[in-house]
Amino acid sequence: MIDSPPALSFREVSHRYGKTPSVAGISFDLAPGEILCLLGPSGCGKTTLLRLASGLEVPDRGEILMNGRKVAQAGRGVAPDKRPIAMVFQDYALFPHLNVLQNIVFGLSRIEPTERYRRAREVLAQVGLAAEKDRFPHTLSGGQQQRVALARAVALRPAVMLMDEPFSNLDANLRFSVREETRRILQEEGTATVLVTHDSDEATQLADRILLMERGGVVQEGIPDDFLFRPVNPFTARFFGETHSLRGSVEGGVLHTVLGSWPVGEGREVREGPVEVIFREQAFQFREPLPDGPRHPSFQARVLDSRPIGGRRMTRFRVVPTGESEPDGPILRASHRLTTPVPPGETVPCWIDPQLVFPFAKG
């Protein structure tokens, strides 16, 4: 049995706008059916990679292949309409004078008319909009418009789907469910997808694999859990959720901080000496010991404020010094279980989950 070639391959691709480098020496493969997320802050090069894949830009160096066929190399490339791609952008670009069914059929001009309508109805059913086929775009909600745009792109059966911040125009309370629906549809179709976003929650919810970018290069590549539990540097750790940073040191494989001391942990190699210690807000839990409690460090915390936010409880606290002569400890925040009340003014035990604590050597 012969393995299928990658749906999309970048081979040492570099690009610049004028004298300004946008991406530098990027290489990756996208497997058939895989969802790959290009994640990073504005200006990191992720949208440029998407434009290179689409044919809207050509590389200065390197090669781009789709299904094993070269579509771009230094200074030239195959036109976008000649590539086996479909695109979904922030602006869904639905035709206002066409109804939902007609919007999808419009993009299927390469196939027989009878097959166009059959395929259009099929994908509308898949996205749960079969009953809305005669409605016009302005009568649909934002979530429904996004699903029509997705159905139109999926109907083409592209080798590669390219999506640029497709959920950014949706209300916050819609994004989770629409993203879930999008992932289901892409998986059912087996569509290889490249998604550009600056939202780490979006990336972890949708992606099979993530490329985190900064300044035109890839900082870390892996599955979502790699970024949450195994960040390679402080930038990566901070990009995935709210964190706190404290000074510390590593001596003899033990991490020392103002919150206590505990072993660095298996699989984490940190040079001895001063370190920056990054704590995820989820690392702190109150009152009830974590599993295997005796192995988890703890300290005393004076609660300053505690309120429910987004399905979790956000508690702000001050670390209580261990000795009377010691100065007050730092003020930190914990994101913990909604059902664990911690009244302001109380001093309570706080446990630390070392899996969510990351020491990085300084210098």
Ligand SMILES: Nc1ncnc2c1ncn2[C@@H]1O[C@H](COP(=O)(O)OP(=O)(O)O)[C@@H](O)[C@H]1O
Second form
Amino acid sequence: MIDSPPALSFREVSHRYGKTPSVAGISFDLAPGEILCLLGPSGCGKTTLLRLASGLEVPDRGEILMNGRKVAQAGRGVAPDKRPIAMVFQDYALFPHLNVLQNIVFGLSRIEPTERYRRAREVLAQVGLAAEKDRFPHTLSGGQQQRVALARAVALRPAVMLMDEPFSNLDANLRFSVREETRRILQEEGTATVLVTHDSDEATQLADRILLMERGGVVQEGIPDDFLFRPVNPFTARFFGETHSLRGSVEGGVLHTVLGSWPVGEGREVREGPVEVIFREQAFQFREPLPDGPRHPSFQARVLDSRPIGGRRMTRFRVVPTGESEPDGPILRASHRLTTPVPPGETVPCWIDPQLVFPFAKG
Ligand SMILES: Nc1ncnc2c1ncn2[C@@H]1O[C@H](COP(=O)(O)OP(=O)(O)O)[C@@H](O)[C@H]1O
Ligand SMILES: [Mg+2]
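Swap state to the form predicted together with this ligand from the form predicted alone:
What follows is the whole complex; the chain from before opens it.
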């Protein structure tokens, strides 16, 4: 069996806008059918990377390939309309004077006229909008417009789909279901996709694989769980949910913090000496020990307040010092089980899940 070449490859690609560096030495392969999320804070180079893939920008260094064919190299590239790509942006870019079916057919000029209508109806059914085919974009909800934009892009059967923050104009309560729907459609069509987002939840919900970017480079690459359980540095750890940072030290493989001491854990390599310790808010659990409980470290927490938010309970607490003469401990927040109420004012045991605690050597 012959392996298909990657749908898209970046090889040591760098780019700048005049003197402003945007993307620096980026390499990755996108497998056929794979959904890759480029994640990172504003200004880290995500949009530029998509513009390089689409041909709207040309690299200063490196090469870009699609289906094994070179489409760009230093200083030149194949024009956007000659690349096997489709794009979806946050503003959807639907034609206001065309109805839903025409919006899709219009983009299919590369296909036989009779086949165009068949394919347009097929993708409309797939996104659940067959009954809306005669409506005009302004009469549709934001979620429906997003699906028309997706159907129009998928209809082309592109080798690579490029999506830039495609859900940022949707209401927060719609986003979850629209993302799920988008993932289903991309998977059904087997469309290799690069999706840009600054939202870590979006990336973990949609991606087969994530590239986390910072200042034009890739900081960490992996499947969603890699980022939650195995962040490579404090930036990565903080990018995926709320965290707290405490000082600590590692001596003889044991991590010491104001919350107690416990073994650093198998598979974690941390240099001995002072460390910054990052705790996910989900690392703290109240009352009941965790499933394989007794081995988990615990401390006493004085509850300050506790509220149900987003299906979890958010509890702010102060760490109770172990000795009379010790100073007050830090104030921290836990995101824990909804069904474990912890009344404000009480002092309760708090267990730590070391899988969600990350010590990083300082300096
Ligand atoms: N047209 C442009 N001209 C000059 N600098 C730009 C232009 N577009 C983006 N930049 C700069 O390039 C860097 C990367 O930007 P961009 O790719 O838009 O990041 P992101 O999409 O991650 O927010 C930033 O420093 C940004 O200010
Ligand atoms: Mg951008």
